[in-house]
Amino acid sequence: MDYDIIIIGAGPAGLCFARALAETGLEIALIEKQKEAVLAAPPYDGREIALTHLSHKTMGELGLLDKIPDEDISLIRDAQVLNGKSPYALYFDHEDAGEDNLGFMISNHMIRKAAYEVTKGFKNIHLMTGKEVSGVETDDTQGQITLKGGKKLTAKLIIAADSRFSQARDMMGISASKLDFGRTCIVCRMGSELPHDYTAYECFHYDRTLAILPLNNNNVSVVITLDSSEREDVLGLSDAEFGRDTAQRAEERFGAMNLIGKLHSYPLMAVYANSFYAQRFALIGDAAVGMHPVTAHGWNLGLKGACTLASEIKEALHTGGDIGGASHLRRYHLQHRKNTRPLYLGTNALVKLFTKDNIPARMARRALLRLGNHIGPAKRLIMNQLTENNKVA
């Protein structure tokens, strides 16, 4: 046996999973097709990640926050959900959450860099970069991967953390439900003329969804989702045209808005694996659940899943069990399904509702916003999901 665990994919989920197990003494291999220089200094990709309080706490326990300067961590104090041209909005106040803020904002590339830095120093974690996996198979006693070029490695457990388009998942015959929204997400960082007061806005304008999330120095993260047929038109705008269009769609709440850097675009596809485990094999991160970004739970669920599986493995070690045994993998599967399935289905239903422009959909949207504001239990449930904070009474 070459290793105890082999992780395919050294993105933030794979790295954090390895870090969570680093002090167990298990021999862990991380297989990554990118070069190590990219892991050490990931380029900015336009994505700013909204963290719940639980994710913030977990990242602190894993040591990631020590690697991220305080000025690169922004707060979300309050939030508003807006429906088209309606003056009515759904409000979320940080005071109702019993915290100083609803959540935190950190750039994706900063999370990736920090995850690499907290993991690289452990002698029992073996990072193999520039390597591609061409085969995965398992039996009763071990799992085996084949690298491009023919080299084979074995372990008691194989973990796939290789994106929502996971090839390892496919190689192991695990099917996944995939929902192509036919839409594109365009993200960027912008400066705003007027103060944002650390309030996040989600504006549903039928043809497009515009999210504006607060960053430090009165900058904002802008997330636009639109029909993929419009992608090139938006990407072809000049910086000045894009700034004017965004400011107008935000109804001038932020005054003049200027683009910082460039636009980044990503196709929108949600993925949900029909099982999170197989024989001596498990899925974490986007390989297990790839979310639509509208509820900002992708990384939060990925981190939670990685830590849930790590806890099961620690329990197996504590009790003298098999770290790749079916009982522990099944418990992880059931718990992660419980944590993710309602959010996944609810998010997809929300996206469909807020992108339809017929009269029943408009009426349903208006009713949903009013119910959210006036029915206490419903609003508390939404608030708990936003913050993963149990203080909301």
Ligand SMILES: Cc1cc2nc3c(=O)[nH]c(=O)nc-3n(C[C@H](O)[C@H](O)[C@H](O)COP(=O)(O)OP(=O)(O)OC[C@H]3O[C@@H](n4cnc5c(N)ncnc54)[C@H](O)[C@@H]3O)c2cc1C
Contents of the next structure:
Amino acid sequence: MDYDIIIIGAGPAGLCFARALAETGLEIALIEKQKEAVLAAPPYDGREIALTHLSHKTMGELGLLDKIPDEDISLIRDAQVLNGKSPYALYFDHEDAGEDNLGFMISNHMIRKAAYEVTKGFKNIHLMTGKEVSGVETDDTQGQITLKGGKKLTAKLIIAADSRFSQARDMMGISASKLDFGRTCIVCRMGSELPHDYTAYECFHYDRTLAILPLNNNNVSVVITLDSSEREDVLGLSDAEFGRDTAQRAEERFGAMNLIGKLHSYPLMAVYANSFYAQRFALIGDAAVGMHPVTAHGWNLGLKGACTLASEIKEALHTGGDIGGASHLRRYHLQHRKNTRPLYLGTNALVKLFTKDNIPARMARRALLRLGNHIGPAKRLIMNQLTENNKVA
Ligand SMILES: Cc1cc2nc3c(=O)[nH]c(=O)nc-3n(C[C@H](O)[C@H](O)[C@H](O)COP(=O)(O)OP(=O)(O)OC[C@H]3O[C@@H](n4cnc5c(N)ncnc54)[C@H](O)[C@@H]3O)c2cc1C
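Shown: the form predicted alone; wanted: the form predicted together with the named molecule:
Everything in the complex follows now, all chains and molecules, and the chain you saw is the first one.
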């Protein structure tokens, strides 16, 4: 056997999973198709990740926060959800959450860089970069991966952390529910003329949704979702046109807005694997659950799942069990399903409701915002999901 565990994909999920197990002494191979230079200095990809308190705490425990300068961590103090041009908003106040802020914002490339830095120093973590996995198979004693070029490696357990388009998941015959929204997400960083007061805005216009999330230095992260047929029109705007258009769609709340850097676009597809494990094999991160970004939970759930599986493996080591055995993998599967399924289904339902432009959908949206504001338990449920601190009683 070459290794105890082979992880396919050194994105944030694969790296944090390896880091969570680093001190167990397990021999772990982490295989990534990108070059090491990209992992060490990932380029800015437009994604600013909204983190819950739980994720912030976990990233602290794994050492990632020590690698991220304070000025690169912004706070989300409060949040508002708006429906079209209606002045009525659903408010989320940090005081109701029993915290100084609802959540945190960190750029995805900073998370990736920090995850690489906290993982690379361990002698038992063998990072192989510039290597693509082209085959995976398992039997009741071991798992085997094949690299492009033909080299084969074996381990007691194979983990796929190779994105929502996971080929390893397909190669292991695990089906996944896929929901193609036919929409595109355009993200960028912008400067704002007026103060944002560290408030996140989610504006559901009928043709587009526009999220504006606070960043330090009065910058904001802009997340636009639109029909994919409009993608090229928006990407083709000049910086000045894009700035004016976004400021107008944000109802001039931020005054003039100017683009910093360039626009990045992502096709919107939600993916939910029908099982998170198979024989000596498990899925983590987006390979297990690829969320629509509107509720900003993809990475929060990915990190939680990586830690849940790492705990199961530590438990197996503790009790002298088999780290690739079905009982621990099944426990992870059940727990992660419980943690993710309601949010996944709820997010998809919300997306459908807020993109339909018929009268029943408009009425349902209006009712939902009012219910959210006036029905305590509904608001508490959303607040607990936003913060994951369980302080909202
Ligand atoms: C626009 C946008 C905004 C988002 N905002 C938020 C947010 O606010 N909050 C939040 O919690 N989440 C957010 N997310 C989700 C978050 O970005 C993802 O959940 C997270 O990045 C997934 O990490 P991962 O490691 O699972 O996958 P990835 O980051 O996709 O990494 C997969 C890795 O596997 C490698 N790989 C793939 N195939 C192979 C192979 N065959 N061999 C070797 N290596 C391979 C890839 O090169 C890559 O490095 C957002 C996502 C998007 C698109």
